[in-house]
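In the block that follows, a single chain appears as structure tokens, in the form predicted on its own.
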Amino acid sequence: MKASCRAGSNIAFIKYWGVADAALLIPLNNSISMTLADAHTTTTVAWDSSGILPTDTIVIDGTQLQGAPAQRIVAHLDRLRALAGVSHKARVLSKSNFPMASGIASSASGFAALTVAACAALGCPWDASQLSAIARQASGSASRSLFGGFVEWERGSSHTSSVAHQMRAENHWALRDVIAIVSARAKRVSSSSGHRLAATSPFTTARTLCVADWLATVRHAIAERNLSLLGPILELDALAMHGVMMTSAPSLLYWQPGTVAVLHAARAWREQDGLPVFFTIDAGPNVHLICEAETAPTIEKRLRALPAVRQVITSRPGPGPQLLDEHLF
């Protein structure tokens, strides 16, 4: 009863920040991603139905989990085994190929990775569909990993219709995701805690209101694959959806001073060079700069020539995921 799975984490270009539901994690708005098939989370499940592991094992990036550091994994195979009608104890091991907790959507391929591979060496039969609802309740943007390309989240309003579905496959647009890694420190506020936070902003209802429209052009966008329609709404949701954080009680101050400096150098290298480049924020310090494929070197050249950016990590889009024929243990 063991199963491997390779899933992309994604970028998002509208972003989801805060519940309308918070035990079934149903978001305020639709959401819409790319996922990256170069910062990814390989994860090999097994389950002991012999019963010989008193508890669930759990090791992530060589790290043992244990008490609270575990509980939200283990609050996930809860409900796996509920779900399958099992009671067997998990060993779980699990590696990123980039920061984790750092604002690169770790949660969404590490828990988009884990709920594949746990269904599979359960032998569960469900589909896409189905395990983006399941890994939706353990990360709001793991539901997006369980499809590759250019995806869309449906907010929906119950647990089955809050699914995400692919909008373009992977091979649509070539895309680039050039990531500045101006910290690679787990953020102090999870981003699970930060969405229970939003709704004391007073910028969550505007920052809402205005989605729809965004969605839609973002929508449009892709399907002409027209970055310059594209990137002014990344960069407006992105610093809508960080000044609902900053107004949040407490506020959220994810941004360095790195933050900054690469937001200004990407803003002087379009608006002053002509590069089409374009900037997004998740929940950390550090800064997506979406491109197309022939831009990309050139951005990453520049990035690294900046003092702050400690790392540059260039994706691609990706696919879903990915069950493997090797195993980690």
The other form holds:
Number of protein chains: 2
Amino acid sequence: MKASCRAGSNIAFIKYWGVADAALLIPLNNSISMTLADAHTTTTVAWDSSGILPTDTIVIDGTQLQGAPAQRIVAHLDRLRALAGVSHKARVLSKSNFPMASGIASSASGFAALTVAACAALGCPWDASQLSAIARQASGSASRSLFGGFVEWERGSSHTSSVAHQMRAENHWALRDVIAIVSARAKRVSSSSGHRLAATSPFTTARTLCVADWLATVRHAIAERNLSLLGPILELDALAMHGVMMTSAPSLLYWQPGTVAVLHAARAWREQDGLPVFFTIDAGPNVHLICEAETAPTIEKRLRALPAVRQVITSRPGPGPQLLDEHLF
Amino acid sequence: MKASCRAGSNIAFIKYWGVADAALLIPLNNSISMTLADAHTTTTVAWDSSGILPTDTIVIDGTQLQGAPAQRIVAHLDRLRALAGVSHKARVLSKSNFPMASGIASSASGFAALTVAACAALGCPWDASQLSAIARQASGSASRSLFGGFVEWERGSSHTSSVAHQMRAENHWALRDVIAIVSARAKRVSSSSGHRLAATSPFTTARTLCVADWLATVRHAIAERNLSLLGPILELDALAMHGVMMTSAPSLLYWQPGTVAVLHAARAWREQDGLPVFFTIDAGPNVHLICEAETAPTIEKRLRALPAVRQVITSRPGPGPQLLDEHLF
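May I ask for the structure of the form predicted together with another copy of the chain now, the form predicted on its own having been displayed?
Full assembly next; the chain just shown is listed first.
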């Protein structure tokens, strides 16, 4: 009745932003991501079959959750209880090795690890695709963290068809995500609230129409390991998503001054110094610089020299969720 | 054969970005602006009827122009020569009381002042609407600086129909444009180049379609002097224009870190402190905070306290171009 799992966060090359079905979390468009080896969440779940535990208890990064943040996790445990036909309460302990709620997808790695650990502890026989659909209901991007390497989440049209699959394994392409943390403060508007606002932007339809072409290019670029094909689409889709966010009602401006400093720096390094590096930005202020392994040390060094950058985390492509023999409690 | 004119820059509430006809500078959409009393350009033009002057000589803010910057002004003098049926060369001396090429529309005030001074020196009888059409061919936003107060530039469908007109005089509404200068560096991509790139953005069509509604709201807000109606559209259209710019090919990122610092500050002052202030941003890094006269001193003081802000310029609504009795040479 107890299991532990480590799951990587992921960085989307084509973003998920906006929902076609807010209840099921069916997205407006397919998305493509790289699962991260070095930005991960470890979660232990213990189901209480004795019936002594009166409520779920959830501790994340040392803090016992109360109220709305706890409720989102309890709602996911409720889903799992309903699927497994049990009523046990659970003890959940989780920790990430990166700052939460600041543009690195802690909900992706967190809900992937929770889903896998909770199901393993219940002895459920579900495969990765089924687990991807279950995780999606808690956090859309978590559906992608159910797989390692390079992953596409098919929009689909129903609960069971809106799932991710692996395009290529993590050893296919030695890309690096060099993450410039410019602010570790929690976001004022969570991604899950923001998704519902996408429909209010005048740009959502245009972005959704373009994404079909961009997806085809990104699939091709990944297959061919072609960064100069991938990179411009990476930047364009990130800017398009932030254009949607800024023009939604209310307007979401996730960028901070340091965000813009890193964007200009990255473009200058590429255009003036010839370094093959491209940026993307999730729903937060931090900037992810995507480059090949050989370029990463130079990018890290240059980022650390920027006053706006507080921390640099570099990640390789990582595996899918791993069950662990050691538990957090 | 010599005349001098002072013309105000203007700040657009609904922006001009993108051209339907690049040769005539017929825009994709109508735009609405406030002419500025306190950010202006003064220009003296002297036509050389003696035929001694071999070429046009143009001095702007103390620098004699050569090459492409001179060519843009010579091309405008050529237009005026063709219209007036003369071949005189001209001496042009011009100075602005604000930094050039950094998001305050120096081309608007500059080409408005040049057009009016040059035509007056030739004794041409053209009215403000005709001068607006002529100025438009040099710089779209200059068409609006031919009028004082609150001005709409009709897109039109031909050279003579794509002109501005005054909606309300400058004393209609005591608005203030409090300009936060975060960078006075010249832009890497000029507005006139950027306009041609608008067509490459996936968002241009969506923005153009929305602008019809936004224009109606802004006309109504100006008529009623209703800042809480004007303000949200002001911010939305500015963000929409920058969304178009960022997603054009090549991508134009006019913002600097200080831009984002001022955007967040302005929103915090409004949402947390109840100050009625809204932002807009032209094709540059500086932020224009629009508020009523009574709020302006507080905004100025707060802006000056921000480390990212180098200079603050406040402007009232201003008159149309004024012919001057005193010349610059």
